[in-house]
Amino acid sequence: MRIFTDYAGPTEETGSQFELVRTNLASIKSVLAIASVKGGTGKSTLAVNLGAALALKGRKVAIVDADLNAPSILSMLGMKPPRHLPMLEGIEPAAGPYGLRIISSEMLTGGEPPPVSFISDDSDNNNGATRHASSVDIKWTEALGRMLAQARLGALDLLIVDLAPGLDRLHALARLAPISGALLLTHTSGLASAAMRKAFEYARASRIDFVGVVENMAGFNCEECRSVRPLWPEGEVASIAAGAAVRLLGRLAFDPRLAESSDRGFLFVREHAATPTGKGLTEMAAQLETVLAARGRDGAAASTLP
C-alpha cells in the first residue's frame, strides 16, 4: 500500500489548486469529463475510443485516468506505465497510439503500482469512520488536482478526464478544472434509467452542465443477420435526456469485440471501424467535437462551485 503523502507536497487550498490547474491547462481547447452514476457502463472505453477517433483526425488529445485506484487507459492502449516522475517535478504524459498523450495514477510508482490509500493508518485509527471518509474524499481531490497541476500537457485540442463511477467525482473535478462540459454515459434499464434523472436533478443544483448523453449497449450488434436486435426498450434515455434538454449524442450497440479490443490493448475504433459501433464511435467524436468548439474554453461549468 503507498500512502498518497508518499509522494505529495505541500497542500494547496482548493481555490489556490483551481488556479494551478487552470493555469497548466491553459492551451487546452476544451475540457471534457466523462462520468456515470454507476459502474460497468463503459466510461474508460468510450474515452480511449473517442479520444482515438479524434486523434486520426489529426487532433491533439490528452486523456486523464481519474480513476485513480483502478486505473485501466494505459491497458486498454497496449502500453506498460512508463518510468515516473515524483509529481513535486511535474509529470510527463506517455505517449500512446496515434498521438494521443496520457496521465494516470500508474505513472505515479515504479513497476507494477500497490494500491493508493488517500490516508495514513494512523490517521484511520484516531480519527473514526466518518472522519476518515471525509479525509479521503479530500486527499482524493488533493491528487487528481496536483495530477491536472502539474502534467506536462502542452498545447491540446482536446482533455479528456475519465471520472471514476459516482456524481461526487464530476463535482470534484469542477471544483478543480474549468471544465468545457460533461459527458453522461448510461445505459436502458430501470436503475439506470432512474439514476439517470438525479444526475441530470443534482447537475442542474451543482451548476454542472452535460453536453450530451451516450446510451451504452442500445442493441446487439448481429454480424450473422446484419442487423442490430434491442437489448431493452427503446426510447427511454432519449425521453429522459429531451425532458432535461440535454443532447442524446449517440446510442452504441453491444459488440463483444468492443470488450475484446480493450482487454487485447487494441482500439476499436481503428480495427473494426466499419461496424456499426465502430461507425458510432466515429460520428459521435464529430458531433462532440462540434459541440464543444461551440461552447468554447470554459463551457457553462462553474468555476467556483459550492
Ligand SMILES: Nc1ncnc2c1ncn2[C@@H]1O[C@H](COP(=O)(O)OP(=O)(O)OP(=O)(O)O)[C@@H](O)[C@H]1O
Given for the second form:
Amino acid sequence: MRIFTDYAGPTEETGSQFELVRTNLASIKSVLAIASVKGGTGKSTLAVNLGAALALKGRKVAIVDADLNAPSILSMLGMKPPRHLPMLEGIEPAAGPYGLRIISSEMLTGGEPPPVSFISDDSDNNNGATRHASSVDIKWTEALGRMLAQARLGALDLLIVDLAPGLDRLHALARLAPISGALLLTHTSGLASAAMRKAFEYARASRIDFVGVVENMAGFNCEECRSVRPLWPEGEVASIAAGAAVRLLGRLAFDPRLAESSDRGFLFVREHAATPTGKGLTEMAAQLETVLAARGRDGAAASTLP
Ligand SMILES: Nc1ncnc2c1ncn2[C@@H]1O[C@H](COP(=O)(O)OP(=O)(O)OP(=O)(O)O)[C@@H](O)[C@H]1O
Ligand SMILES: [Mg+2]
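Starting from the form predicted alone above, please write out the structure of the form predicted together with the named molecule.
Zooming out: every chain and molecule, the one shown earlier first.
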C-alpha cells in the first residue's frame, strides 16, 4: 500500500489535484470515461474490447480501472496483477496484449493483504465496528486522483477510464481529471431507459458531456438460427438519446461467447471478429475514434449539451 501511505509523490502543496492530473495526462489525445447508471451493463467489457480494437489498429491505448473495489480489467485481459511495482517515480502501467497499458487498484496491493476498502467521501470513518480489524479505508476519489496523477502513461491516443456504476462516479471523475467525454452504457429494458432519461437530466444540470450512448445486450445473437433475436421488450433508448441530442453510437447483441471471453481472459473482438457483436465492436471503436478526434482535448468545445 505504499502508493497511498508511504509514497512521497507530489502533494496538494504543489498544486490542486486536478492540475496534477491535467499535467500528468498532457500527452494523451483523448480521455474517455465509460459510465452507466445501472450496474452490469457491460462497461468493463467494452473498455477492454474497444481499447483492444483500437490497439489492433496500432493506436496507443491505456485503460484505468476506476472500479476500485471490484476491478475486472486485468482478469478480462487474462492478466495477473504485477507483484512488485516500481513506484518510486510513479505507477508503471502493466503491459497488456497489443500494447494495451493497464492501471488497476489490484496492482497497488499486488493482491496482498491488508484488505483495502475504497470508501465514498461522505462515509463515516468511525463506523468501523463491522470492518476487518486490519482493513485500510481510503477515499476512492483520493485514490483515483493519485492513480491518475502518478500513472506513467506517456503519450497515448486514448485513455479509457472504466468506472463503477452510478453517475456520481462520472461526476467525481470529471472533478478529478479533464475528460474528453463519456460513453453511457445502458440495457434496453424500460427500467434502464427510465434511468437513462434521468441520467441525461442530471448530466445537463452538472454539464457532463456524453460522446454517445451504447445500447448493450440489445437482442440475442443466436448462432444456430443465424439471426439476432429479441432479448428485452423494445425500449426507448434511441428516442431518449435523440431527445437529449446525444448520438446512439451503437447497439450490441448479447453473445454468450463475449461473456465467456470476459471470464476466460481472451479478446472477443479479435477471436470472434466476424460475428455481429464482433463487427459491432470494431465499427463502434472506429466511430468513437472519429467522434473523439472531432472534439477538443477537454471535450467542452464540441459539447452536445447546451
Ligand atoms: N453483449 C454482451 N454479450 C454477452 N455478454 C456480455 C455482453 N456485454 C457484457 N457481457 C457480460 O456481462 C457481464 C457484465 O459485464 P461487465 O462486467 O462488463 O459490466 P459492467 O457494466 O462493467 O459491470 P459493473 O457495473 O459491475 O462494473 C460480464 O460477464 C460480461 O462478460
Ligand atoms: Mg465493470
